[in-house]
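Form predicted on its own, single chain, as structure tokens, below.
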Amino acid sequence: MHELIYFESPGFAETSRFCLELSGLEWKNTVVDWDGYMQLKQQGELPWGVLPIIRTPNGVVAESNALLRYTGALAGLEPDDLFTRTKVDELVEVINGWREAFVPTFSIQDMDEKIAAREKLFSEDGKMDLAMKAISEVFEDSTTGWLANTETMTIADIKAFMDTFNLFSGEFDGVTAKMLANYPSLLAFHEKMSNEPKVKKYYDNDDKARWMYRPNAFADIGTSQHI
């Protein structure tokens, strides 16, 4: 039994959710609130004092990324040709990258002063701007439709997929959807990675806290430049 613990939020455990269903093992979603993870990491059962982690049968792992790698190594998403899976791993971190610029964000306690310090980050050559723009040009440049240029759907895959267009959710106050119509590539690559016949139906339910993951969840949203 696999156990994953973390917020009701798709936040950093969305991926490996999706791996662990794909998976097929028995596995367990556990979901805290913040006096449950206050309650965990007082007990020291965080090994570095954040979620999400996963008890495995060998013990409790964490960190999102290493998360990720271990449950898509389940669900057999990870390349078996080292330089392709470690071309796979360099997407990862990449794309991860992004977080780098955005999470200083939530430390502002001044509401138009967030706002405005994102959307400054989302303005042309901001350094979202230039995130997104990163990974529109590697889905462009793919021969395959995967990211790695690899045959089938990978972590990268999921991982682009997943915490991009999580950022358009609604969640986070001066980040909106229609920011999407600068990245007709990004929607391109939702609408793949949208109707994946996996992906489609792990998300083929009513949970509104995920829509953005389903098909056409951006259909309304054309082209423009830097709205």
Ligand SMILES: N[C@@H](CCC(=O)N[C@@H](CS)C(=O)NCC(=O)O)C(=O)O
Contents of the next structure:
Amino acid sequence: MHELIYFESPGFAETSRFCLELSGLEWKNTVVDWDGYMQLKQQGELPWGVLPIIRTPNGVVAESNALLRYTGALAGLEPDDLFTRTKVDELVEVINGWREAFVPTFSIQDMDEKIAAREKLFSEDGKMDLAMKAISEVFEDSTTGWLANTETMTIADIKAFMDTFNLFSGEFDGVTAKMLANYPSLLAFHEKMSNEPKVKKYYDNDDKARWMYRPNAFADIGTSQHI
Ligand SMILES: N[C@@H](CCC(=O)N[C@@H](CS)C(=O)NCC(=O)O)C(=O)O
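What would the structure be for the form predicted together with this ligand, given that what you showed me was the form predicted on its own?
Below is the whole assembly, all chains and molecules, this chain first.
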């Protein structure tokens, strides 16, 4: 039995939750609040002091990208061919890189300053703008429609979809769904992923915190220019 432990939000665990579900294995989704997190930390149950973790039959594993590779393998979403798998990993790491630009804004206390910092990241040629354009280009260049040019969906597609559109969920002050109008190819990728049968089925529920993963989630944003 596998047990994934994380906060309620999609955050760092959404990709692994999805892969565990897809794996068909029996697994438990344990949701904790801050106190629950602190308790686990104090008990020394977190290898690196942070969540998510997965308790596996062989022991605890941590770090969201490692969890994605592990659960992705369980779900059959890791290519067998070493080169292809490495190209998939390459994308997973590049997509993960957005955090390096975005995460520092979390610690800005003043709300106006925080919003301004995020708007700057998404303004033309800002780091997040370039990241969104980079993912768009990868999608445009793919001949199969999957980011790593594979015949079927891989963990790179799942990572790109779940991490990217989480940004536009409204949970992050200063980042609005409207900003997505600057990235038509990213919206085309959203349409492909949200309509992928397994993804569509997974989000076919009333969970309000996960609206951004459903088909047509961003249908009403209109067209916009850079702020
Ligand atoms: N590199 C870790 C980062 C995980 C991380 O930052 N987790 C946050 C929750 S989103 C956390 O546990 N924060 C608690 C804290 O900062 O004390 C990963 O990819 O799993």
